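Given as structure tokens, the chain that follows is alone and in the form predicted alone.
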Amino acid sequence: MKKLLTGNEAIARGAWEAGVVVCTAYPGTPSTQITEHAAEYDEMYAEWSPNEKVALEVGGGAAIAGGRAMVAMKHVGVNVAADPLFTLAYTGINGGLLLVAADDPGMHSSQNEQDSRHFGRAAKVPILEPADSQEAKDFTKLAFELSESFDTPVMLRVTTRVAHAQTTVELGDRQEVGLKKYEKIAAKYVMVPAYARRRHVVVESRLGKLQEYSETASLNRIEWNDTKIGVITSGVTYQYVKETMKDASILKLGITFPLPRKLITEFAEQVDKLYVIEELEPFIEDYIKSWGIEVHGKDTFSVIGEILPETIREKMGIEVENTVDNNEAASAIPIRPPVLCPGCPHRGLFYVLSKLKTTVAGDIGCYTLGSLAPLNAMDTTICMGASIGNAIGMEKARGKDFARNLVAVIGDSTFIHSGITGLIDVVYNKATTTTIILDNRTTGMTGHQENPTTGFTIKGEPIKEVDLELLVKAIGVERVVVVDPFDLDKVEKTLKEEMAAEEPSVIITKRICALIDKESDKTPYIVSQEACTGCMRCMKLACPCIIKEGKKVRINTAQCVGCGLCVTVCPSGAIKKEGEANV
């Protein structure tokens, strides 16, 4: 049976077919959709975990305990499981064990491009990269075996091309493999430096023994064509280096580490001119370079963002014909600039930091849309977690005087992520900071996934949610104030109040999501052309829904999901639910 898949389905459906027993992740895009799927199957236990170093700590427990286990991340994420990572390659594991790392070139939904194939090289763990879904699928599958023939954890390296489109998938079934023995072996997974230097020459032996898998391996193969022009490619640039240059020959890597030395070598002595062609760092490219021989690859395209179509044929002079122009296509789509959605329950405390000129240290989640404009309402966005301790720096930089107009804003997932950790530094070294803790109920940047405080899991059972409140004062902040974003002067007063504060302070805005919200009244609001004054006064909002016209403002209906936000601000009493007033 044959069926449609995007490739985060097919690489949940390679799981559940390859008798995985838990799947673990933190949601990120490009990489959300795969737990997600894995969740709608009963054999396999599923769960957002608190961030990726956790996920890959529990799929790490379930590994070594005999179960097959994956867990999928964004490459951001990469970076927070690092640590686990690198030292599970040392102590193996027992039931099969693979990480999903989702690359972004082109930072579709992201604060930064990276190549995780840095991080699989770094930790001496095989990386398999898909082109497809059926690839995507089947890979994942094949990264069981693998795992359990050579005693490691393995990295299958999508980007957003391959997690999001669809191909067509080759359906199977579940093969029950069951647990593994279970056996208290402390020399292998138990790292005290005695036994951590035996492990590592483990690693180096059995990275040699993946080299020789890599050389014969079917993942890597060679098509031939005309060899005036051979191309080395990976992953979804392979599709494209197939719909561009139909006339090269080329060798598909589907193993990206180690690589099959032996058979690059023999292809590059068969071509006249050799090309890698690869999407963010010259990784391949280098390795073949440090062995003598001569590549073309980063001299000719950009460790810039995603390498298309258009990109290989303009790079490679391949001139086109009867093709439609997509650059002026793209140029009659009408540009929407980011912005937070209609009712969004951040736009009021946005809007009083704004109008306080408020410095703001940020963090990761839809509420980072603060900072464009007309709002501008943050100064700094780094990573997970980071806004409370970059906000602790910037007092103890500039004193206690810059303190008393400066908040650290943090959702209430990336709080749980890695937020509290800042929180205690705040405590701990006696630092004035006044946290926003913004609650919506959900993680929403991602697509409205559950967390720990949420109160339900990610298949939907009801579980005791984390308490904010009770857990920020766990930590020793005596000021802990709950407010509802919409009311703009309790907001300000609060703010006033706690960052004047010679104390650690906590505010929680407390607010549902609106794309989220089922009870609320959805009427929507519309301008009175009468009233208003053309004040300009709701367009600091930054609604979608608000339309200036001429000298004066409309509310687009089929947008507005009646929050009442606008009212709030409008001093002329102009905006009115829809039919309590003439337009």
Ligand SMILES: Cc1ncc(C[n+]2csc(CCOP(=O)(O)OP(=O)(O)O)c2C)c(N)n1
The other form holds:
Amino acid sequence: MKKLLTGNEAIARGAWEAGVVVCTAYPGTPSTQITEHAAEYDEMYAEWSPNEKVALEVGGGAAIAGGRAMVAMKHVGVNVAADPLFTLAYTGINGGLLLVAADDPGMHSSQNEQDSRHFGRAAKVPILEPADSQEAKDFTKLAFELSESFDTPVMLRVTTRVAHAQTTVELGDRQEVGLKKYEKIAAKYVMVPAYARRRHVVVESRLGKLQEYSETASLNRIEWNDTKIGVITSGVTYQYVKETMKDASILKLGITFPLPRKLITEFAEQVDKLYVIEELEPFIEDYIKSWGIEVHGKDTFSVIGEILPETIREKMGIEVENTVDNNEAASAIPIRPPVLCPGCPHRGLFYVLSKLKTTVAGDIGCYTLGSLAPLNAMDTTICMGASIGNAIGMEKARGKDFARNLVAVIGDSTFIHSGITGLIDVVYNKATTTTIILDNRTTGMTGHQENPTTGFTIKGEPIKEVDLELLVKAIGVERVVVVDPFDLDKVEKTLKEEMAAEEPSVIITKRICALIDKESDKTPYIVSQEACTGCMRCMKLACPCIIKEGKKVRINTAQCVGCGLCVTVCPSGAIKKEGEANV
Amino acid sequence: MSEIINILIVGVGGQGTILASKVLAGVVQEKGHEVKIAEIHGMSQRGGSVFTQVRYGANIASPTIPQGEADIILAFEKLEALRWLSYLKKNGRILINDQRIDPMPVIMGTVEYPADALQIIQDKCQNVTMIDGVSEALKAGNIKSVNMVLLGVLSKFLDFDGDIWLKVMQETIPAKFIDVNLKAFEAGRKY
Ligand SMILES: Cc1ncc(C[n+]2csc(CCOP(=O)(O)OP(=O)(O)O)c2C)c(N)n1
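We have the form predicted alone; now please give the form predicted together with the named molecule.
Every component of the complex follows; first up is the chain already shown.
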């Protein structure tokens, strides 16, 4: 049977067909749906782990115990999981172990555009790169075979376009591979120096064997055409090359580490001009250059951003006659950045932080949108969990006084991911940081996943949720306050008090994400044009529903979810629920 | 039209472009076409600029529509129509919902919403259809059904029977909302 699947769905399906028993992940665009779909299959255990490191450790444990395991994360997640990755490469596996790393060229939803292939190479594990959903499924299955036959974790590297594009996939059945025998082999799985020295030798010889495999693997194939131009490519870029360079010969690489040197050399010899077209880093290109082969790549294409079909046309000088020329207009088109949603609980807090001109060490989540104008209420965003450490560092560098108008803000999921250790540092090293945990009862930015604070697992089973108040108290924070972020007066008062206190404090702002809130009254508000004085105070909320019209404001009732925060800031009582107002 | 049909749906996160494209994809598949869809789920869904690219026909390589090759653009918002205009074929068709949603920089007054957006588009393409999606959706009973009104208009320019559209809508849309959505779609089809 054939079905239209996203790359992510296809990877989940591939894992299921390969007889995988354990799937773990921490959410992260563009990888999130892999594990959401994996959780739909009853035969596989699936979990949202607290972070990527734990996810890979659980996957590693499952594999060592003899089961096939898949671990999925976005590219920056691999940074977090790097520690277990590098040593799992030494121990090898027992049941197959697959790490899916989803890169985001162009940074559609990311804080950087690092290339995961560097990690695969540094950890010395093979890397497969599918070009569409069918390959995403096939390569996933193959990865488990390679993992077991070469006794190594395998990396499947996808990019946003492969992960999110939908293409047709031929579905197969699940193959119950069962569990491999579990044996206690300290020399293989206990990486003390004496054993690790021996395992390193194994890793290096394994690389040699993988290299031989890469030379003849059907994943790497040549599509001969005109030999004037030869293109070496991988992943979705292969599709773009096929779309735009119809005459070129193509060497499509499905395995990009270790590279098939002989195959590449032969291909290079038979074409007049050789290009490598790859997104992000010159990963393939650098190898080819190091072999003394003349090749073009990043002299023509940028290491920055995505490569799209039109990029290839532009860079390779391929004309399209038919396009509507919109260049002069394009430069004048206002950008449309994402915004905090109508009804977003974070808006209340950021309105107050903006008003108090507080220095905000920020973090990653929907609340990062509080950094945008007109709120402008964030000073730093580095990586998940960084806010608290950054705030400590600011205080240690500039002194205690600086901390009197300084906070760290961090979402519930992010706090669990890697904020807890930062908070321990606050207490342990006598910082006086005020940490605000934004508890919106979900992992919002990545599309509403459960997490340890929400009370449910990925499969929707109720569990005992982490009690954030109790947790921070156990760390040693004595000042802990829970507030509703829409109670603006209380938020302001609490913020002033806690920032003034020369000791660690935590404010938990608790209010459910507007997109998952099923209970509250969604009737929109409207503005009485007689009563509105045009003071524009409500505009400071940065609500996308409030629109300035002439000297007054109006509410876009199609978008308004009736949260009422604007009512709180309106000094003239001009905002009423639709139906209640007599305008 | 050529061997491959390229349809680009653009709008603002939250406007319901994803559901519209899901129905379109369902219809295309129902007819047994090879299809590829490019869409990005992520940060832009929080009120940013969103798109879905649907390609069907034979021998499609790229899941994204190469610039300048869209046969039809369905724009849920005027500024987004302008933003994606260069993706349209020279003789392509653009269907525009006559709605203006100000992006934050415009709301704040740092930049202006291009008042001549429609003029620019009309100067450059012959086949422009304007749609008052909001009024039609309100008439159908829910302002949120603008997406189905627009899909209804799009359906007039594609070669699929009305029945297939209805069947796929019934399979895709929750029963609770189906009546309003069918009404909205019909309004679009008659528009
Ligand atoms: C290491 C790493 N993993 C995952 C992500 C993807 N990511 C960005 S924001 C976010 C969730 C934030 O959730 P939460 O802290 O609850 O804040 P909310 O979005 O709900 O406001 C995730 C998982 C990332 N940026 N970095």
